[in-house]
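Next up is one chain by itself, shown in structure tokens, the form predicted alone.
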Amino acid sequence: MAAATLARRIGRSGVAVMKFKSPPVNSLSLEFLTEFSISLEKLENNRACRGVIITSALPKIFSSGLDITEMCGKSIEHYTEFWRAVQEMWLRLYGSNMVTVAAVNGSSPAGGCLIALSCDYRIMAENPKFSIGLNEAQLGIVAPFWFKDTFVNVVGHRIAERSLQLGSLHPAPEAHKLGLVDELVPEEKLMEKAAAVMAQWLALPDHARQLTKTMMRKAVLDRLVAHREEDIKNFISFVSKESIQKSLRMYMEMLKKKKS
């Protein structure tokens, strides 16, 4: 099934649950990228919408992150535009005027923690198993500063730099600790703590809540608006280079013979 994201419709509390649907593992392609910033939009734009709940349709995963493929062995356009619908996610994501609940089911890194990371809230479920974290050093990629960015403004600069260094993935526990992660829940009360959250953040004035969180992310917004070309043009530098298309296609083959 190609869809990327279904949009539950809005509850009388006001909240919607999107809840990503792109097997085997919620890869963030060009596809899934685009329909996310649309039903981001639309949510937006419905006065009746407060608040979003995101969560995975599968088990065991959250996202999986960036799409590899979009990465390997396309055109110079074909990267612009795959760039250009990460940034628009992210800037659409994070600056949200919604109240923002990640409920993580299932692992979740690289772009996967990224949209966590990019919410008001993350609840992940409470099992060992599933790890979260911004895991692109392990492939020889480079996080962007605005990757980092958002990382240091969840868990603080010092956790951010040895974490983004070694390409860490966190299991749940360790995610908790380390602040990644507010809250684990067993995986069954997930949804139904991700909506109590949701009911304590709605109980305040729009408003201010919407005002404060302008004021807490403006500055990491504006510095992506500001030099939004300038990082398109550094991701298709960096991602044409043969030693990095070489890492990426040999990424592709191992999740190849995992699968078989």
The other form holds:
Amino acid sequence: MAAATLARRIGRSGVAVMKFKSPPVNSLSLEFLTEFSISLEKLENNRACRGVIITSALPKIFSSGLDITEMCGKSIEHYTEFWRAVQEMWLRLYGSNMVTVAAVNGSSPAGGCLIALSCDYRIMAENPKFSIGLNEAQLGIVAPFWFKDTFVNVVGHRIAERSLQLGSLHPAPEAHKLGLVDELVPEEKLMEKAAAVMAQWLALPDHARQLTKTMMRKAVLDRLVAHREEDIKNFISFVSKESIQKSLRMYMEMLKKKKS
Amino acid sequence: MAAATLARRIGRSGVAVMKFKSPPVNSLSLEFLTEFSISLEKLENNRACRGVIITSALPKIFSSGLDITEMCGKSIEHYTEFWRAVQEMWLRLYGSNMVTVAAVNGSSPAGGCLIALSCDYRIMAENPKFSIGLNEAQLGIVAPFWFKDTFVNVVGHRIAERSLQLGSLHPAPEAHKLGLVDELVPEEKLMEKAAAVMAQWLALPDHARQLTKTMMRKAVLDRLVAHREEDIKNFISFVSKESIQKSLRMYMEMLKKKKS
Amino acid sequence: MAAATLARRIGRSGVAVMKFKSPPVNSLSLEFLTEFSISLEKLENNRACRGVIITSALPKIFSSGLDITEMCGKSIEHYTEFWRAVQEMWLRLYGSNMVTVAAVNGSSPAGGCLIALSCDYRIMAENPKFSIGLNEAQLGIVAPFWFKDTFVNVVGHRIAERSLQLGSLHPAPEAHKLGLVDELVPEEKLMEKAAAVMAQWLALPDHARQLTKTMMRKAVLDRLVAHREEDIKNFISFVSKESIQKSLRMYMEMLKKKKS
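Could I have the structure of this protein in the form predicted together with a further copy of the same chain, to go alongside the form predicted alone above?
The complete assembly is shown below, putting the previous chain first.
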């Protein structure tokens, strides 16, 4: 098992930096998601760690989102395990007691965007070639309701409605204008800025900050917890459709051609 | 029965253009609403039709909103039938599976504004003399909760709270700034722009786009469906009050004087 | 008992001006809150009064928020009475049938900010030295859910989430940019502007405006009403913790040092 995610702790400040390193595009495979969740759990339980900066070790890409190969031609058991891992990752990240800062140093479609949206603060490299968004509709699939809830909590109902229906990938400047990311900085300043933002958030008393975060996010977290099995069933029934399998295969073909 | 609405289908692109043509001001009478709903239903059931552009065939006015004569001095039965037709129109339009684009080529108060708000995208002629808003409070009446819900989904809670309490009619530039309309273009470019926006939305796979739209709008649609009879009763009890009848009569007198 | 709040009615226009006058910083003591609620109740029941402008009679401060001495080293009975008075004030102000305009002529942290947020319109002196915000987290405490609900209704979920977690006090220009206040004017024009805004809101028929306001605010008001006793218990259990008492004492020490 390759080290998909790399968690490095910076001792004195209590801040971990987690770098996604799963070539070629940090796609969220079952293996990657499992390792990501375990890393988050370890940091969460480590009293020395108060915050985590999430970024990519690969050039030009933050994360390409859910690994489509996990959704193509697999068994019901596999789909179940995979989807539970996606849910688990989000429940841990969106509900984290740590301060979470996304340093988005590349493109970040679909599940990659969800990871950024689930953090407390999003800084993106100000490169108009990098884009971010929940573009599921472009692939003929539908973002789950909790992706949507997370998105609405960040950008509001109208921007989410339009962006989700169009499956938009927003170039960094547009993403900033829409409020999808909080700040743009030159790529070489990204980690420095992330550390500064982290320091600002860590200046608050942990307990009060954590209770406040819970107050803001509990309704949306509880909704998935209450409908978790139903959500898995929906995913399986959707992904098992021949029309969807065809769409996903066509999309993968397109990606392969683009690459070669 | 005069043709209040005119539905014309453009064969190849799968886009219908619906032009309101009920002089003098496209007010939403029982007859107009019935014809509008039937037209929407026909287009919805026509597999060749994937989108509809809604605009006005009259100069300077998109729609003046609910026809006040339907609310003055009529029977309970009439009020019931009228209000059910208003609900029906909104349920069809806000819940439409088609891509709906409003090409707002004139002023659009109250119910006219609701029609625009219920579409997927709103383009307005950039004429500051044209205004749009839910101005019910100005007439001494209250926008129904589902008008409000639709409004909040577009502009957010604060802008809706202020605009509804003041019964504001926003000139086009202000409406754009508030997010009430998505885009302003010179009046002569309105239909061209609407067609371009439609093409962008139709580039998405229908099924994914429709499910996404449903996910965004279902909560608000369900709320009226669950309280439909109660909402009719509220309307009747409100409109039957002598004070309200007096307000509406005064408003109609004012409109008549303005006209002459 | 000193006159903490001073209600003066301007006969002809039906507008009351309420000036906070509880030196040194208009902190919301049990006595102040009680007097404030009684004043609001009297105005509410006075048919001649249709609107109230709330401002401060002291320089540089609108209100410093909840009086921390009421939360330090007191009995359970006292905490209960105090918290009920905070709730009562908010229920009256946020649910008022009058038009309420906050003329924020100084800094307005925590409970002071809540008072401004609960009005229909907020005008602030455009002095960057004056700041406003729900900064509870800075003190190691958590804003109650109904402070949060009121805040979200004004600025939306994302801005509220960030501002509450950071316990931000926003300088007037930033507060305006975030939508926390509606307008900035030079301090000497504040009351004139407040009167003009009031006149604009009073031009609407009272009944329609009041029903519209209720429609917008009822869900959030009902939520406290339904959980009022639970909310009091939460406050008591929180404020009774030794760690919280320590935080509050430290904060009071800091304020004393700052002053001397």
